[in-house]
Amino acid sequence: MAIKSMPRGQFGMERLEVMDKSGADAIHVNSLYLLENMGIKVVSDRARALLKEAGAEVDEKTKICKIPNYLIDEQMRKCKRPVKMAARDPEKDFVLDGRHCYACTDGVGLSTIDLETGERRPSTKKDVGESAKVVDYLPMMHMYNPIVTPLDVPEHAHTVHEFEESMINCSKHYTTGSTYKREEAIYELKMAAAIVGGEKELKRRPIISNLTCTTSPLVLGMTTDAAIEFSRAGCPPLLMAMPLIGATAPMTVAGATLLGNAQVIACATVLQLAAPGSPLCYSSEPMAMDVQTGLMEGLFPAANMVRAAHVQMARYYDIPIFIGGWGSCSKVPDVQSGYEKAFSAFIAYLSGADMTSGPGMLENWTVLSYEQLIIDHEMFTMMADMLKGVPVNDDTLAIATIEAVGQEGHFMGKKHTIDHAREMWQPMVTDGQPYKNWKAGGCKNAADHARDKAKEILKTHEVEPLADDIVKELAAIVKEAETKIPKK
């Protein structure tokens, strides 16, 4: 099946903008001034090694970097679009243009809901490869991120058995979710080489990106270390930031832009300097304090605005931007998830974001639920449907048909009813039948649609398989990653 994207804005949709443009150069400048004045904590040596080579005033002792704004500038203005995010099946590669939408599984789930009990239990390997399974068959999700953790496999190597039963199962773009250590990195660009056909075809088709988390407030940790391999080997890394409004960001939706922005783009000097030219994407995933409670919430208002601030900040550079969404705070699909998945997935949308992520996750990205996951990506088919704009031309216009059909008449079975009937968004588990016929089904909701729809696809879908000699060096590499990974 040929990988499906939509068009965005092709003819003239405006962008939703939370920020005028002297807001979006104060965030820029102000975040200059925080790398330059404040500096930012850099835990990888590769990382503080590279900046200082290049000009930046660090501190070993604290790890402080301070980056000069020049410095910063000449990074940014390497990094580039369009980016290529290719697939084991080349006919599912994508392009991130800027003029596409496009929609990814979100990770590091620790709970799954059982598809035939509907109780939670811990999430296992077996749940990365179904879930992968349903992804790779359903059109409108481009790129699979292992929505959870498998539990059943030693923890200190989870990522390459993630990746193994992924690959295995999905033939889409893959992209880590829980990618922390430089050695889980080089393991999993190693079974990425091995599928591909070498290190240079890798460069050439990435089929692999990583998420890579910075941490608020101005930390680069660990994660920088993975990134940079991903970089060297022309992989994207998606970097993140993550603020907790009121917490570790300011409680201003401004604040939190700026401070998540600066760790943004000192991480992309980074990875600019450790490979120029190298293949990035812009990403946030901000969450708000609910002031009642203390709790933080992903989906409240603030953390959308965030989101969207951050879109147009990736704009502002000119490179593509991965934005957590779909998430929600409900514990099962309900009215609650519906709502609050659909207003934060389409903000982001309409701001101009490239890929948003979350779909089939449930109580803020912590478990999977397979019912989810099927309405998630018919909401998505809607929102890009409706993302296309509307095209005024002298077909679509119709007046040769109005005219033919006169007063009182109808439009069906008409020539141009027809020929664009197939244009029109249609369901795959939207209910839209009558009462009456309803109600002798079963009165089935849409999570039970969905949820005959998951078995269906987990029972009927055939992935295109993996090379028996391609599998048995997956699992190699696995067995060797096993022993080599640090464990702490």
Given for the second form:
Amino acid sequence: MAIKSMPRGQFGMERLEVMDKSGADAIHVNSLYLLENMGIKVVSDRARALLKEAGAEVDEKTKICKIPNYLIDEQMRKCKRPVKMAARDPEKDFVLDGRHCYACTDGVGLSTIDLETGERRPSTKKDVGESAKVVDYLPMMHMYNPIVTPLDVPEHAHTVHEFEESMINCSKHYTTGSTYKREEAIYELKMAAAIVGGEKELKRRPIISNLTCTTSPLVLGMTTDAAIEFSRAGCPPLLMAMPLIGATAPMTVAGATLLGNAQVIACATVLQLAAPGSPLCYSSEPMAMDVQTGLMEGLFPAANMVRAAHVQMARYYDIPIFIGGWGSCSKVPDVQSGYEKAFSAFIAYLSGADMTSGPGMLENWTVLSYEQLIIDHEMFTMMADMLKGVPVNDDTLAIATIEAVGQEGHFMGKKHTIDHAREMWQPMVTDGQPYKNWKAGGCKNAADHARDKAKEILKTHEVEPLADDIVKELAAIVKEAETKIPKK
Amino acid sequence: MAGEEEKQSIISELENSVKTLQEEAAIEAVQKAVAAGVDPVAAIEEGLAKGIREVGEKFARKEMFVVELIYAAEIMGGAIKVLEPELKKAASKRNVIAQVVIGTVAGDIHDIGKNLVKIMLEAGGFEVHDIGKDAANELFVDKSKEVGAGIVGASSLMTTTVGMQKEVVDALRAAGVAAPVMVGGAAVTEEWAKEIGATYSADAGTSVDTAKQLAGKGA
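Next up, the form predicted together with its partner chain. The previous block was the form predicted on its own.
What follows is the entire complex, opening with the chain shown before.
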């Protein structure tokens, strides 16, 4: 069941906990309190009907649903690990078992830093395909969410175009980050079923998952309708809380964590009522408001702490979590994007996040940079190397080798060294050369190396092709979807 | 009726309470103003609005935070509520640079930016008619006609709704409303504004200058 060909991150140490046990209890208990006493506005008619039938107090006029504690507890017990994320290429399936971690791209960017000109331009379907191809190549990128929204396809049907282009160019698990309408979900699921060979097979091997946004504060929007379709098809929705600290959520980390958590467990309750026992994941992509300017930014430490607290809550419920992270406000791949992204991603993984998304994006998840995608992948490989922790046993202690080398010797030619040398982290684009060689090579920094690498990948990497008849079928479904998905 | 000196001191209290973000002090001062028969227009113009303009200036200089500006607006709004019955009785009216109709376009529910612009414009001497979020094009048109809008502001955060700004401009023009349109929001660029025949306003801080230019009052 585990992956055969894809390397993955492995947790080898205690997970970081940013709240003590009573803190996590308090987030849970007060989430229940808010949902039962204040209630959550549920815009979707189907979701409201499910809640009403299960015993929630529903006001059809205000659409506010007061959900009893017992109902939430009962439904939360139905969502359990493991959750399987299958891929177009079955060798790239993986299982969220709580002991491994994975990386995904984030989506819905609007512009691309052109690989050739270095200039920003509106993003296209070709960018979706090319970034998918790069992800297909990068060994430690495990799933693909279209980094940009193509602006050269009919707007109302952009999600099916994204899925089509991604499936042609990437054989890994697919996550849709912008499926807001039920009809879009229906057509994406139809395409996914066509690829794996039917609905039943899709339930067994869900090659698509769906990021479904809840709205802060305390609203489940129409996206819930799309999520219900995914749940019923056995393809995991990732229930995303996106509290904007200081704006749509309290200014405090605990308050924003509480609000987001309440939204996620309310949404999980709806989906378990819709499809009992169906797989789902917790998800969180908080941002913070710059109190000075009012701009929403991904960079603030407070937002990263909400991420870590939400990872702790997902672990509290024992459900996998997908963290939207790697936030950076920087406009180009530079020092700032490096440190912002490293802190954001690493604290999520240290806390035990199963998956994070965000590699390849700049300026608050709005711009695709191929260079940054490759640099972020590099950072993840470094993080994964540290997350392994320190295994201590006779072999790793290497006592016999230390004795054999003696005082003032060296370890370079020893069998033990050779046995473990291949485990050592290796750079793809990080520049480790001495000054003289670096200067002779044109003074290239990591971004320059990454640009070269991206060009090389696009030129030489061959994606395991989709069968011709499936490509044709997908095109036909996209065509039909264009006429059936409502324009508004 | 209180003496001029006392009235002046109450007006200063109003200004200070907004400037220093003292919610209770503002309500106290405004109740004093009503009891002392302070001209409600003076209470607003020389007291509350003066206070918030100062907060706005400090915000522009990055000495105060946007959350403090919003709080100052809430304090001012609460005080104005107390003054409303007096305002209705008063003969004088506020000096208004122009009537502004502002809203977040249809399909978009993001209204934080729009609300900030509203506060800044109100503090800057405009009368702002807020038609809210997810506002239909007709609402922009009807409200503009109703109040004789000198400026219309349309906000959009999402790229999926930014096209609605063009529809707002087109709907206004089709209905014979000639008022200049200001557009803003995360998804909006200067080029887009030009393309649809509108004026770009990058953020709340610069919106007052932009609006003053559009109203022919030069910043």
